[in-house]
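Only one chain is included here, represented as structure tokens and corresponding to the form predicted alone.
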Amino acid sequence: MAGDQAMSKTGILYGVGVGPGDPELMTVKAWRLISSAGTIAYLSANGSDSTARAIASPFIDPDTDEIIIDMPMRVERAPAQAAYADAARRIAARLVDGEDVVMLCEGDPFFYGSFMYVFERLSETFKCVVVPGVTSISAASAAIGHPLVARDEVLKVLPATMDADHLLAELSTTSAAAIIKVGRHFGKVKSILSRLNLVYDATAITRATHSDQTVRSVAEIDEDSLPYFTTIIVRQAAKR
């Protein structure tokens, strides 16, 4: 490929973020790339409708051609790296014809986002441009009302999908944290921090900004599991 001379004659990639729910959270960039777009592509889990089409929805002509990424939501690699590469060779049929491709995102593109799977398979060859959107862990702070972080404190991200010495190790060494990915992790999640003495600092956010959008303490939640778009923000009141 002779560089952008060659770029130039296929059509460009648009991982373009949808934010975490509400539409009214999109960036204008996004909402001009979706509205406009001739082919927009999205994952759907386990053949489930996608969250980051249900956001956009507002925003899609009704003739816009549609790429379904089937994604087996499996702990084994195997079949997601299967799915992204069939995405990649979909998208590359429409890239290579001239044709833009919005993919959509939740929350942020490179942000634990699949786009990012994607984007490392197709970048060396078409042009591709990241549109950020606003993530969960945003929507989460604002949804309580509480800063994430202030002044010299510091913010971990932690996957809940982490094995459980990890995560202890992680969360007692900071003032602030975010846990992501909660689900089925929630039983484990709590029985850390009851051991921290962190669990009335926590609080779980389901679906931020969604209608269905719940707020609760951790420690009040009985449960083992959680949908799996819950965050827990962890904030040391003591530390403030």
The other form holds:
Number of protein chains: 2
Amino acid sequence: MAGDQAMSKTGILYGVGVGPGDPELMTVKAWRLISSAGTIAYLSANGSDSTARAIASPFIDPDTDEIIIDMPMRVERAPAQAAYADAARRIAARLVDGEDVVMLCEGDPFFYGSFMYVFERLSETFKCVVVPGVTSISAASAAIGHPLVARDEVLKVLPATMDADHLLAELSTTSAAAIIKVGRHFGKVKSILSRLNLVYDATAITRATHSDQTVRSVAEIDEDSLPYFTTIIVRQAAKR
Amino acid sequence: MAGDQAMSKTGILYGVGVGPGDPELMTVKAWRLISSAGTIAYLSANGSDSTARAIASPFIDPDTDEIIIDMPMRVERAPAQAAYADAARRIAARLVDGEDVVMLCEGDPFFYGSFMYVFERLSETFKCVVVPGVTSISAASAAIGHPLVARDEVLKVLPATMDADHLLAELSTTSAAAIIKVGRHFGKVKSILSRLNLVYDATAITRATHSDQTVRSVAEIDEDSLPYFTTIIVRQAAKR
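Let's compare: the form predicted alone is above, so bring in the form predicted together with another copy of the chain.
What follows is the whole complex; the chain from before opens it.
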């Protein structure tokens, strides 16, 4: 009876945050699940190396099975949707067989994570457990050595992809902000920060806690574009 | 020569996030620093047990020295400021002697953390290292099994202590929000969410990932007050 039950049991999908970059900033729970996983899954953009896998690599057993989700990075959404659908099918096949699958997610799975595209396809059929992780924003504030937000302050997380008017309106009504996914939008963001007289209160952190992390004052940056994984932390000095 | 140098070296203050509640949601780095610490420090509110110490307790060696910072929880700020000043003096005395001190912080030290009050008193004189942690907001979204924020959405973190007009204005211009420190402000928050027709998109999570975690739909809660460590996650269904 117990045997029948075990055989009919489907596996669990774990969405595991591996944190911002430094492998030691993974949670103990993520470390335990990854190091004991039979199967892991992760995204690989345009066939390049996976950042999430690189972060987790010190903890991956060489015998672990790997589901690589090749993700075409294009503006059109259809190819990405097709890749997520294919990934969900491959993961579901393991879950049906009673195997657990640990999906590696940069930062925190539910904080701007692509895990949600797999989750929304599988969570109604299979048991899914999300293991939260340290976000790139927490990592960025630690890297610059300034509190991100305190007391009764508002914090806004603002994607740099927002249109300029919207970004300006949101920035003008907060004392603390994290502008994420900066990339090629840096020129626009800097010009808005300048208009609001916030350029000296803004710091750009690229690949926080990775070995090639950079920290620069926004006032000192002349480029129009920065790497995609750049966060700008804004703290209004007067309101600190 | 090397001996002289070692003797004159001051210690490092580590501000270590212990995560939201489940000890396994501590980072590997926090675990390493806490389990090998000679001296730890933490707040204790009104002489009660320390939440941060309780979270870290599985990893604290019985021989570790403990600096307990007794924090009077009152509306006036002066007694708390005096307690932080006293804590800074006691920690500084260890650092001057060349000892490292690991201060335990709930969640993430720089995300609404009281670590900043010690940090601002010591960071100009001593080397301080902040180890980011998983926030209660990431824990809350994992607990309810819904992505907190995705794609190019804005996320606002809004303390429930804000005045009603300000809270209403910020909530009416975002698809995703986390309302923190709910406590006795729940009645006000629920009435604002009702006015914005968001009450069915809002979930209250108390003590996320602790063993006594509760998750309830805001629409079903009739009390005027909830515990202080309650977060309300708002996700506008139409904008998902």
